[in-house]
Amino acid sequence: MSTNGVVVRVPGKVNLQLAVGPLDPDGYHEVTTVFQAISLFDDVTVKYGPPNSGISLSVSGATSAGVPTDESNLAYKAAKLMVTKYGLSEDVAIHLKKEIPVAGGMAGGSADAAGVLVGIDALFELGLSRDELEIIAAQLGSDVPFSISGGIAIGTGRGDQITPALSRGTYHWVLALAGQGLSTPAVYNECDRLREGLAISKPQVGDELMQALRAGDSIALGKALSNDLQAAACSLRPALRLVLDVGKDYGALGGIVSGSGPTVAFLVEDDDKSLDLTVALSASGVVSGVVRASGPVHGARVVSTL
């Protein structure tokens, strides 16, 4: 299948439950999450440049505001990452059409690296499989493996060995949007300050959660929802614990700041409650911007060429 490009759609995920264990001598922290990818996208587009041009970036898009274009983003990095890895040629010109909120806990960095590493697989036609994707992946970061397998999964380690999880129905998510994002390496930060002294245990995954999805009661699973990362998120942004209060208030099944947030994901219990639940949070005041999807969707797949 000889083409000049493709175009790989990619999903946001919400984190269903995020353990954090104590920090490491290495300056990490264990972490054992459970992703759930939901259906809002970034579209990348990976072409072959004219020659000589190199690895080129550009963005567009609802939340391409303050996106870079050079090195610094993941997507440049993932480009490089399979030119060097296979001795492909330099020559492609990248383009991400956004969607996933930037810095909002939503993978959406990670979304277009896994793009890419897609995106590049297909158009040199390497014929990789998902699993050795997946292990190119873990080297950009902990979220860019399970962009790339989509669904639901459990990530331990730093959150980059994927494993699929049984789980049955549709869950409907209205999320909602901070003007402003924040910065992972800060709300670990203060995660850490704020549990200075205490004993963390070790991460593990929530049986309660596990038993809800495998069920596919949503009612359940809005009970489950964890993260040990919220607690400094709204510290840092306090405004965070009024949108969780606007969710509970409007009949959401559960309420939770997505990774190291700012997004806000509320579980509903299908499409009435969704809008209903758009509404008052547009009309609270406390959120930048609202928006519906639904989960589980498949992770990062090709979906036309050029």
The other form holds:
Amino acid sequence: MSTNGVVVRVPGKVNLQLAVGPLDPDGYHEVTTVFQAISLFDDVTVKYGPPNSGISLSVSGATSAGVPTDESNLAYKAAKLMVTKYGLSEDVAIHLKKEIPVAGGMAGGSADAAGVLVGIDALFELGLSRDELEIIAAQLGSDVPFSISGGIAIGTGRGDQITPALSRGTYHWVLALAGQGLSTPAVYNECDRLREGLAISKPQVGDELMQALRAGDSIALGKALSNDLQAAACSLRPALRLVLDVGKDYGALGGIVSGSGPTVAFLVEDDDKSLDLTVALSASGVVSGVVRASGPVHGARVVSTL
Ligand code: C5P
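With the form predicted alone in hand, show me what the form predicted together with ligand C5P looks like.
What follows is the entire complex, opening with the chain shown before.
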């Protein structure tokens, strides 16, 4: 089947656990993380561009302000990698319709890169397996393989080695957004600074967390959420502590900085119960926006052809 273009829908994520080991000589940290894909999506359109147009990138959507459209964008790098690796026509037009917060610790940039990989595979009929796509994805960034797989998965290594995890039920989230993003390397650096001189053990997945997921027990999951980068994110952005307090006061089952932040993810019992917390956060003056989402949801997949 030959098409002019494809639209790939890709989810954002929260880290239910993020355990960070010591800094390795390659500049990365060994991590053990549990990802959940949630229902905030970017739609990535990949089309053939006009002759000699090269790789072009455009953006729209609620969270697209300030997103670069040049080769610094990870989605552009993903297209370049595929074009070079598979000797494809350079003329690829990519459009990102963004809903996932930018630099928010929710893998928005990684989602767009994952969407480009899946979109180019479909458009050029490369027939790559999910495993092959995830290996290419890992060259682009630590979170990109999970954006392809979606669902709930354990990430090891840099977070890029993905193993699907057993889970039951649907989990409901209230996400407190910040006006300004945080840089992932800066948060990891701050984590190292705060832990200087401490013995850091090998990161391991939490038994209670995995049990809670297997049982579909959101109360137990709320208690088991953990993130070793949270102290660092709060140190760089002290207002995050106030945001976390609002969650405690308004009945969240648990609250956590997502990844390297600054988005704070609150687990709530069900979508109805999230209203109080949504109103309280909006009124608190310490967040720039509040959105609701649920998970797990699927990873990057083609939703329409053009
Ligand atoms: O892999 P990615 O490009 O997303 O990583 C961005 C930065 O985050 C890295 O350059 C590194 O500073 C930090 N990082 C890390 N350990 C990881 C993942 C990311 O130190 N496991």
